[in-house]
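There is one chain below, alone, in structure tokens, taken in the form predicted alone.
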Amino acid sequence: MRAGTLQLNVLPPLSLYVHMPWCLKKCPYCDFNSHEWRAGGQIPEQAYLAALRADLDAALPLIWGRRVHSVFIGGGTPSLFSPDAIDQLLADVRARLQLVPDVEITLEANPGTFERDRFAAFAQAGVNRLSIGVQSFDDARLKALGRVHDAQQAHNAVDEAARHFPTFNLDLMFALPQQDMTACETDLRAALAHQPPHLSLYQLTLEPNTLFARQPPPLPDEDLSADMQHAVASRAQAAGLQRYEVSAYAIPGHRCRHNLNYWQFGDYLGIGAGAHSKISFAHRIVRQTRWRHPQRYMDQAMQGAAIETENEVARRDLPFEFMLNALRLREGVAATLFPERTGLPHSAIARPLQTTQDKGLLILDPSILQTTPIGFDMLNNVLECFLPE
């Protein structure tokens, strides 16, 4: 192998991400590629499905012969699309890709789009995992977050998800505007009462280019936010949910396989407006980004040009990119995964490994890459050591 080149002997597992860019209302904290669906208008379902087909067709040569282990339909609010549209989308995917027999197919849904028959129809279409963007079960907090649903709609949606899906996830946020510890714990108790097999717990952060960044709401201070983080983690684990990633908790057998593939530096093909891809080849790893605006994306995809940017990941950036994902996992990853997924030798991370181990941030075990309990709580400090010099 020439100096400076990669050598991937085995390609990593492959996932498919499909982005549905429309939502009922843009939340003031959201920095995702989402676009409000104007009241009275119709989402161009068929035109968008045609663009997704064209996008996938153009991408097939890059992933030919590879099996897909998970499909994630995200947004935006994918549950705005009709069950018939989701059924057609999955039929199009199955006609073009080889899905593993037990493929995980996740659909993001918001309680504001909840209809009893709609959730049942998504399951009938082939979705086997629902991820529900509850964020809070407190009406005052939901209003402060700009959500379109109320607490009762959230409870109803979760009950219906449990009825139709073998596994589901609840997204819950903490450190919300004017939230105190009592309100935070009440929110978590409401979530845990549904006995979710998977729970994603996120601290509200003010992301650039959002309304909250321009007009910050009154948020809990750093000390209270840290106390909330500790409280929600402890109570979720006491309820039988294992914390397997920074923000992810699950009962045994219900971890999100799609997200695990990201964190283990697997490959993913992203189609849809603004979607991102990471695709590995024998001697290089490529990242792609699709056009962000829905209409621009549809126009470009139909011309076979859905990709706006494509860049090879530089060799010097791979250690940080790998660790940025892998060290989010509480149990870490096998040390052999680094050369397997990056094509680099262990020597590429020898110096930062020694530094972080000397500081007590990574465990002293050559067979595994895993933070110590202190390192897990100081993950940014750990990752800084793997930045390119």
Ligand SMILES: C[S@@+](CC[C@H](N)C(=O)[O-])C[C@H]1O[C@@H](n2cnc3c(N)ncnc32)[C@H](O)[C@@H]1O
Second form
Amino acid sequence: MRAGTLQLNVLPPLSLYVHMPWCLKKCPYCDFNSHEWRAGGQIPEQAYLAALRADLDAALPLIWGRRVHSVFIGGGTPSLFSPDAIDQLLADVRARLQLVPDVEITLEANPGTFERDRFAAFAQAGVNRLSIGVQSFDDARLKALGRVHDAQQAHNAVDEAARHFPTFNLDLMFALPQQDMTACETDLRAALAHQPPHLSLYQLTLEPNTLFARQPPPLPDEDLSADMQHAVASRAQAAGLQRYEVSAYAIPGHRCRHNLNYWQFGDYLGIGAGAHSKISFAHRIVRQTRWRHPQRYMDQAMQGAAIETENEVARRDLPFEFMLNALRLREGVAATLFPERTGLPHSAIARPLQTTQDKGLLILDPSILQTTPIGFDMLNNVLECFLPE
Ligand SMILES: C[S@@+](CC[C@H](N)C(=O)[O-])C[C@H]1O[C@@H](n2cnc3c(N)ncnc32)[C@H](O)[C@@H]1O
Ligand code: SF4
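Can you switch from the form predicted alone and show the form predicted together with the ligand instead?
What follows is the whole complex; the chain from before opens it.
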């Protein structure tokens, strides 16, 4: 092996991400690649499906012969697509990729009435996990977040998801405009009353290039936000939802396999506008991004050129990139996963490991890479130690 070359003896599990880039309305806090569908009427489902097919066809040589363990249809608002379109999409995927028999297929849905009526048909199309973007069960908070649904619609949507899907997730945010501790706890209680198998609890962040970044709403201060983080974590855990990642909580057997694959530094092919991919080969790891703007993406994909950027991950960046993902997991990962997924020898992280262990931020067991409880609460400080010198 040439000095400086990676050596991956086994390729990691592969997932598929499909990005659906449209929403009814852009939320003021959102920096995802989502675009208001202003043209009126139906979104261009057939044209977009054709672009996804062309994108996937062009990508196949990169993942030839590999089985796919999970599919995640995210957005934007994928539930704006009709069940027939989702059915077609999944048929297109199955015709081109070998999915494992118990493949997890997640679809992100917004909780409007219009979408709720489609949940049964999404399940019929083969979706077996629904992720509902509730954000809050409090009408005043939903209004402040610019959401297009109200609390009652959110409750109804969750009930409907529980009826039709073997598992589902609720996205909830905290530290919302003018939220106090009581309101935060009330919100979480409302979520827990539905006994969700999975919860994602995110602190609202002001992302650059959003309306909230330009005109910040009155948010809880840092101390109150930290107290809220502790309160939601302990309440969710008391209700039997284990915090297995910084923002993710699940009852046993319901962890999100797709996201676990990201955190375990697995591979993913991302198709659709602005989607990201990470694909490993025996001696290199490649990242790609697709064209971001939906129309540009569709035009490019139909010409077999959906990829805007492609680059090999530099050897020196791999330790940080691996740790950035793996240490988000409360239980960490087996130490053997580092050489297996990065193709680097364990010695590549020996020094920062020693430093973080000496500071009490990582546990001392040599068979596992895992933060201590203090390290978990100070993840950014831990990760800094793994930045390239
Ligand atoms: C891809 S987004 C959108 C899913 C869906 N379109 C929706 O809004 O319901 C996934 C989740 O990220 C979270 N999120 C989005 N922007 C955020 C922000 N600025 N701060 C914290 N969480 C955010 C929300 O909980 C959201 O449900
Ligand atoms: S609905 Fe979801 S993806 Fe769309 S703008 Fe709002 S937060 Fe972003």
